[in-house]
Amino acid sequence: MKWEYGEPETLHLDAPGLFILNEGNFQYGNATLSFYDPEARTVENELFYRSNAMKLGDVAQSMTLHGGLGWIVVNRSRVIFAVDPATLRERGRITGFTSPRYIHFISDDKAYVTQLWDNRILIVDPQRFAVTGQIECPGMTMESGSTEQMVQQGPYVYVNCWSYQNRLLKIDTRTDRVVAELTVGIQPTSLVLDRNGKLWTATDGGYPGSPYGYEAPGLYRIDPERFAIELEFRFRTGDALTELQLDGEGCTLYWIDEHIWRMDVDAEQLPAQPWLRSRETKYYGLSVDPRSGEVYVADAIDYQQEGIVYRYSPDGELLDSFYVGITPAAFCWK
């Protein structure tokens, strides 16, 4: 991957808003970063390239804000960039990964990084931009290893294991060790923590012919203290639950299953109808504004052209839409 080329541009993103990570195409190195200002209804694209005069890399996976910096995880390029969230100028980078997915900060000087195709969660020092250790994940090989999203309650971090896996892990951040495992359905895709202190995970059930198995997907409510399933909803075989999200108050779940669905975290049964029906396109990413409750849906279209992000009111009214980069997938609120 050639990183450096071109002339940098001076940017100033002072307003609050939404970062959109556009994955690009696998092995094409055309991932990009966009920013949307909800109040002004303006969008800026290709921000990382414009500010740093170099490409973001191959498959942008996720972004997190911490310590006054934006941390951008680029999966196939095996790098995490630390950038100024106003200028998007690089302030540092962490390398040495197999295939990074998400970063979660334990403190200002310790963070966990989950990985695909690796049986380790790496420990990094954000101050030194360096890998400092690892957490061995039981029951995984380097080829089948997969850890994804992380949420924390007290001293424990919970992780869903997605690709060819069916477990959640519980990690004690004081010892950096896995202390418990919980079996759920095949391939848990997402993980959130609601206002009641309950974990929720959605599984996609795998795919036909998968060597790991294929089943109906599920939605699970989990008591993190007992680390046990409290409630399980099963869907139809062939459904694919992805992008499980919560509103800012932690009381309403949203997810993609062809359409956009939502449900109160205290509900005892699944909704009968989707909250937002598909526009005969490919919903690929989802986020809820933690302040306004507005819903943003990313449309990958055909994964080749620029994607679209739709902005909806909490009542489902279309408020705005705008073009971003190829395959918009992940969001980060500023």
The other form holds:
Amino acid sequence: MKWEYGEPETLHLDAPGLFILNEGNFQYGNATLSFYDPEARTVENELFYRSNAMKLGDVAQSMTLHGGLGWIVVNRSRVIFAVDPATLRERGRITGFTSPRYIHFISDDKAYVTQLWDNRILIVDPQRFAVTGQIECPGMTMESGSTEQMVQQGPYVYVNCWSYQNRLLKIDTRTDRVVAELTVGIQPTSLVLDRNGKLWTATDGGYPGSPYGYEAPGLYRIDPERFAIELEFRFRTGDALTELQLDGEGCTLYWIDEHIWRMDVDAEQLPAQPWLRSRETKYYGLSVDPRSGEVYVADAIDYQQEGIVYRYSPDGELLDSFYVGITPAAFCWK
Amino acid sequence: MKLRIPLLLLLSLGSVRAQQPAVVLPEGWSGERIDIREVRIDGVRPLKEIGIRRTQIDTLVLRENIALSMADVLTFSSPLFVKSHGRATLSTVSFRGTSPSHTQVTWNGMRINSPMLGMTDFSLIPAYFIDRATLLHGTSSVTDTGGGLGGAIRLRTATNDRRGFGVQYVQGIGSFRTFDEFARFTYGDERWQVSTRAVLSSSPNDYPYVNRDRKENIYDDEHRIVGQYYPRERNRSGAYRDLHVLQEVGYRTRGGDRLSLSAWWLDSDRELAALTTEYSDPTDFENRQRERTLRGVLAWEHTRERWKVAARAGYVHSRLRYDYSADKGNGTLEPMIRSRSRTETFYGEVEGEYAPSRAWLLTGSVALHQHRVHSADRTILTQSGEAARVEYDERRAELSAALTARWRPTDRLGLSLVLREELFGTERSPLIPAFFADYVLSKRGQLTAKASLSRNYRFPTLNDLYFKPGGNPDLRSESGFSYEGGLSFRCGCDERWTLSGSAAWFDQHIDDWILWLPTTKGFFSPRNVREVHAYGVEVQASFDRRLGRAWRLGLDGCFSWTRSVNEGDPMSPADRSVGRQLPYVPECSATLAGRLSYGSWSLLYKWCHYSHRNTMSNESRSLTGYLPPYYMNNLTLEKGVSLRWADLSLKGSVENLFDEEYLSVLSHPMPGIHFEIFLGIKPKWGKGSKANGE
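Same protein, different condition: the form predicted alone was shown, now please give the form predicted in complex with its partner chain.
Below is the whole assembly, all chains and molecules, this chain first.
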């Protein structure tokens, strides 16, 4: 039987909405991109393939909108695609990575790309779709290298270092050099900047038997100027905090720790009860609509079928649910 | 000399006449006595096979060419599902909708499944190194070993029963600069048999294919995309070099003892080919796996009129190195992952058989496999900046004991009961019973009804329990209950034609299926998740026909229909996998092999088919996760020339005859049409080269 070629489809995703990036299965190259229109309550799946007649790749990691384009980082395919956010048609691609994770735009012609299994953050020129430089990260080798999410305040970009790491890095975007490090707990998974200009990071604590250590995870509030921990919350050993997110106003923190939790950024105590309890769900992704404050939670189910995304009102009322692709993990608001 | 035939041998093998192959390729140009097919037409049924469903792979199939691995052989000669990640790449085998780790594999009696992974890579077993390959389907595996929830594959080597010196050399040259070499040296006399075999295979393996999963862009001067196309590219980073050496020594005493030693050395250096969705320059990365494994089995066997005892001792030493490195732009590769594992297995087994009468056969066996595994996944820097390995070091003794009673109260009826008990570390399996029965419905055509049922358990592997990160020491054993029934027949007319066939219905339930799933911490971890109900049909048929003095036709075919359904509880309220076929289990598969020979010419046509495979647990046919059905066709033409001083053979094979584009696993490209020619030479060493008894 001869293989069937895909036929590019002309898409028109003109409404604002939510891109959902589905990781797919490691080594199967079956990552996909979905789009949900909250107004119309409709979802479209496998958009990248439908628009380009080619696969998105192996393990889609993150997506960012900048300069009128969507930038999709595909980790194991070692590529970043630039796509038209309305048609999803490819506009360009950047290659030359080891294991890209996230892209953060410093300007129209400069962006940073963090990586796993690499002790470098690569500098790219999004206009030329080219790698133009690199930032050496201290205290890690290629084998233990891990840089993840980035947020920027003024001329400084802050990065959490996750896999077998316990630090945040502070990078001066004017010199493209690491200017400071801050030790937090073991394996900070995510990083956000709240309305008060404070950094928040959450750790997963590692795993039992890890030579790097195993501890109770923590939630940290950090003053970026002094680059020092202001407030630290500790959880129970065995918990794992992931997907730290903020609402659109930057005043409410959300995260996954089996259940969905939320907390005001000015709170001095952790919430006693989860905001949304797990119902045998495998919560894997989390996002808050910056406009409505509605919360979107992805359940990967068994990681081998199309996952589902639940849409909740800010009060925790289930508004909608829709199936997307395998292992929905990352979101991007349009 | 008067031939003395032990009763035990009669009971085990049917009869001396039955043991002889019905069709024997004349020793001549091939220089090797080859069993084409074992078809017993004298009506004596071996006690050892009461109710058993087994598939014996033809020696001729195993000897088709030196480039074939057991994965290639099983793809075209069995109803098993062979999941191949590419040419000369990881290939696993599964029975009846189960997983590869549910297939137990023994080599000369010793289990060779990886104690870390539980499965066996059949692409690393050269078919030319296997003299007898037997598939024990489902319940039948319990007669040999525990843990074979799907079945077991029994691989054996044997020295030729020949006198004098023998040498054989085969050179294969094929597409993609593939070179295969095989050499065998043998020596034998009345007591001793010595054989040395070696296979060396190498290839850059850069076969071309059209990549449907990605496109190349055409840009204008301002870097705008003005066109796209599917690139015709080559398999990237798929080179391999595999060396196998097999040394065998056999000795037979006057007192009826047989001693044998088999030692198999494997030195494999393989790159792991890039996926079709890879966008990096392959020269910037190294993704390579090296394996060095020594397996050795020393066996002793003593046979008397009514009883037999045998003992085996074995050892496996295996080192696996996986390197994943990247060039940071300075021309040197820096490691990203340096995974190292070392496995040692000590094996011992004793077994005995006793036949108190022609109607009874009692057997017992105790086998011990003592594993030690050291697995280091990567090197990290600790919080204090020191290098440390992410590793585990574990030992486990695996004891398996079985008692079997086989009884044939009448000529038509056979009954057999196996009781097996297993001890893995400190965990003990419940008693594993298996019951087999067969009944001859009609002696004309040997029409026999068979039925069997068994319980079975599979313990978690050492990686399942201890791997860092992710090992789960709280895993439960998988357990299964299976039953099957079927019919078989054999008939023939002297040596003019033979026809045999079988059909079986199987049904089994497996609880606590172990599955590695992602965690929120970025690694995978195994869990007991599923209850699986696997059922289906297997049909096999063989036909041989002599068409005049020099013509001969042989046909073998098999078909299987398998449903392997998740019947566990939903993993979440949105779970749509319950009641659905498991991923990567084709519902239908079929093979057909036809061989037409005329004198020293031989034409072999092989065909196989797999229906579509789901890649999702809910049977969803997405655009990006669909593996369409495919049909594979291979053709081989062989000519033998017998000269006074040597036998020569020239063989040409075409694989993927119709250049079909297909995938066995998502994003792993498979080769299109490719060719290989083989030139074999076997010098003659005078009269002594003839086989004993001929």
